[in-house]
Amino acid sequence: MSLTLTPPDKMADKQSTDQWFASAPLTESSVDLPDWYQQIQASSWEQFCENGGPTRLDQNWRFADLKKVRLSGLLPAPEVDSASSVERALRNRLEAFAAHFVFVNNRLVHSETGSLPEGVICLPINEALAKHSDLVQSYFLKEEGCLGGSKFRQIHAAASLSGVFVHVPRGVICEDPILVNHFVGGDSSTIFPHTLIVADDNTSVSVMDTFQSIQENEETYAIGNVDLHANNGANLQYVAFEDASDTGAKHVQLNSSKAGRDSSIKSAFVNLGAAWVRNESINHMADSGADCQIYSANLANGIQEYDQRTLQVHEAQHTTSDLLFKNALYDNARTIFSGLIQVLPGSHHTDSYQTCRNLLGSKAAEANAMPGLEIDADQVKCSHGSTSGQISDEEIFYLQARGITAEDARRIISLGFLNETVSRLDCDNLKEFLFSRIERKFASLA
């Protein structure tokens, strides 16, 4: 009798070839899509079919649970009754907003744009592809770098998309945020949210995407992409709020940012829901004075896993960036952070920071962090670091001595820990909304 064992790397390669989709996940469109976009869809589907998925030999997937990554038998999300989802979105939105879009299973079911400043283009992505083809083409999926999610990027580019295109013309200030809700429901149902924001010279705009499940405990998938472009002197803020079902839902989001001269981009991930989340964020400081700030606040419990990979690329002199990721973990939850600051040759006088902090609320929780630096220029100030630990007994005793129970003391400390990240965002209404949702999840844990 003989027994042959498959090496772990070969096993990963074999399993990664599981068929995700039987055919390109396309749905009927009410608009005529431009030829250049249809060519991207066709070529991306070919690449998706040819390329394998992540393996254990890929450094970009180090520490990841590849059993959660392998997806098979996925389906384009079907049309469903959207009334309850729209009601939830309207009931739980910010009081002040410039526009509001609700997508249910990849379909637009509600929109309000009456408070947008004059000249701002804010349309569903498919409508923007038809009406503003040349403008969208100039910015659509231009990120060539990859932090391990090429397979997801290819299927996203081949699919029918939901989401919005926002273009703010020169000198326009959009005071209130633009809100976008994405709902997904039905076992194996997959949506493809896409957000493309272009802020021209001396503009200001803020956008928040919210991701939610229609029903609890369904195996649903969201494979999204976000492109942020801030031209000279622009201020752009983007927030991705993940609040899907803690069990079953999986979410992948590939973000890219490009900041021009004297511009600023703030991007944030707030992850409270979903069983598995993969966030990738590539940030380019492309011209002098460019600044990118990347924030994340994550509250994980049960068997949730949040996997986040970042890259800060300084391409010019006198650029700055700041990254602060905070994770609060309970039960058997896991988080992974891998970040790199890259200062290219000639990018002198760079000022860049990268910090990941993990608060462990149970002995079974696991936090992995891999910060890094790659510096090829002089006269730079760069630092990176990571810390992991539990709430100290001294902090608990201090609050107990003031009449606060130990359980409430832990909740207060954990809330303050995560809210430090959220407090760095702009727009008080948006921050209060996120504070309340984080507090609500803490209450559910108790």
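Numbering follows the first chain given and starts at 1. Take the two forms, find the largest set of C-alpha atoms that superpose within 1.5 Å, and that set is the rigid core. Remember, it's a predicted structure, so these values are computed and weren't measured experimentally. What changes on going to the form predicted together with the partner chain:
- With the core held fixed, L147 shows a CA shift below 2 Å between these two forms.
- S362 is not among the residues whose C-alpha shifts by 2 Å or more between these two forms once the rigid core is aligned; its shift stays under 2 Å.
- S138 is not among the residues whose C-alpha shifts by 2 Å or more between these two forms once the rigid core is aligned; its shift stays under 2 Å.
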Given for the second form:
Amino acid sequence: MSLTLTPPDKMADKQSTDQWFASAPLTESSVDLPDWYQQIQASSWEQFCENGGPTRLDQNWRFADLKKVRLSGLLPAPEVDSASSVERALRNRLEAFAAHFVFVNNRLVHSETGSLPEGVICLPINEALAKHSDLVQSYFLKEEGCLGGSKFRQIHAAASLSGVFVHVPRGVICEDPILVNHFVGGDSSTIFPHTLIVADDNTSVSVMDTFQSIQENEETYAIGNVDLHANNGANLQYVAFEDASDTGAKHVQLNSSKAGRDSSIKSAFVNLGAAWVRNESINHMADSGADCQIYSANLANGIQEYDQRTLQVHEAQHTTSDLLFKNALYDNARTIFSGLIQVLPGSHHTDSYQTCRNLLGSKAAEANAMPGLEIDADQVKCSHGSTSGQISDEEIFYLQARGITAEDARRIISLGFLNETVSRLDCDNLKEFLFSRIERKFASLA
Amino acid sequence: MSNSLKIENLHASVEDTEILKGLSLEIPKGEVHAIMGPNGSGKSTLSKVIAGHEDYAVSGGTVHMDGEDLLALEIDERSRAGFFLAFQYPHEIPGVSNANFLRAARQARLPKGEEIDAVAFYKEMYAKMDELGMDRKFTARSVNDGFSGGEKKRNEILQMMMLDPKYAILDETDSGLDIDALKIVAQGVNSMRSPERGFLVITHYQRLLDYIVPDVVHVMHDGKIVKTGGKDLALELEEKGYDWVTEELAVA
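Instead of the form predicted alone shown above, give the structure for the form predicted together with the partner chain, please.
Full complex below, order starting with the chain above.
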């Protein structure tokens, strides 16, 4: 497999284009996609074919294992029997939800409405493109990206999408989370999950995407994009829960957040599964009072690799952001964290924090961290840092002195270490759900 | 089988420096003993050695709890056998809630496969928290994380109440406490005094012993018990200072 893309030759060009643009599920449904969207698809495909992929010289790919990055030979995920996936999704979901969608190999196979308030648009992205073309257009793929994943953004933009569009109209509070499951199966199968959330003025909404494999040991790909827009005074929460097979699944997710005046966006990556994950997260504090909180809890074992790159851009005065990423690593696992805080000229009175902590559970595990800071304003409070270490003997002693075995003590402390990020999210049910999943993975390591 | 926590001729060192130099002490069940002594006399070392801290090497002597050789047990086994240490500086465990921590400690005492009764557990914990004047919110907070000195010490007493030990050592539980917190902590300890339990209260100051009145007071100096008496000994020490004991030793 070549490391960078081999552009399709002229003969095969048309065929490849069809394969990605008009592939299922679009050909199976009779959705009329708007012209502006089809133009984006076409131009993105051209860019994808012309531009080079990630290279070792690119700072945004420093420490990354480029052997794991693949951009050719991907296949659109085929239609498969989805019954068992749907059954799994329903069995493991949160009790209370606003709406629930299940996508299997890029196709919507189940949707259900729970406590979704009136007026909220919550639709599969293709249906939203057809029914709310203008609204979607004003928010669709506005983030150009600068963290290395442009090649993935281009193929994502060219391909048929799965995932949901959510628009919460002014003043509406959506109490329970919106749940979306993405399953993928089949060797080289690729899905393109897209999540676009627009929280209008003084609203509240929470969305969780869960990524899973139909079965183990298949080399599958998910190339996803998530854009979060919080308008004035909105509260938006988003969680990406990666729970796919750790023996084959690969996942690229490009996130962007744009927080408007006095709004707050919490976004979290919880990575337990997949063999390789690349998360990029760009966070714009675009107007005064804007706040972004970016969290990640990663439990990596075996030969799992989690590669995360973040940017916190303060574009206005009186804005705040806080990033806390935590990695617990075992066996030969690797993590990479690269984060940058940028305080743009004139963005005075900014508070910005960035912390990456690594708990090393084995000698062979490897945690790389590259925190960074660029300040171009006054009256700014910023801190950034990273630490790596093992559980302290004093902590273990304290738990042991209460009768807990050393082995259990290690597990409880590690679990707490990761839980510190999850505990900062909203919605108790959601936190308990994530906590129990992390706990379950820890139990499986013992 | 003796019904006591019995320490005989205990020698222990940290990094080749001997700190306990042949300490002997017996706390019969039902009694409260106090150890007083100047800083550096080895009081905290004694508590850590009995709890099993690995930084301390025992080079001689024995510790028996109701006849059982405590030094032969792992740290967690000592706790499950009925020994409790209330720490002078309780450790912070970020991300682990108090409720989960206590639950894990209680669960560790059950036979394998048996699950704790969550409803009964919470009921019991809330009742004990009320006794110690602790807010309910406290159960969801991380263990000792961001706690004030007083909250940490109350938390130690709550753990002691929930784990119901046979013998407990309270290591300078009064340090960092204001008088109101001290009274509450003392009340918690007093409520646990029983013919079935022994206490060893380690303190630098006599003040705590106004609220937890000991049956026996020991004075520790240079790794040994140098004087033993009734509760009045604490008052005498407060009045005359520790120099009085060391001078008396020098004369003898």
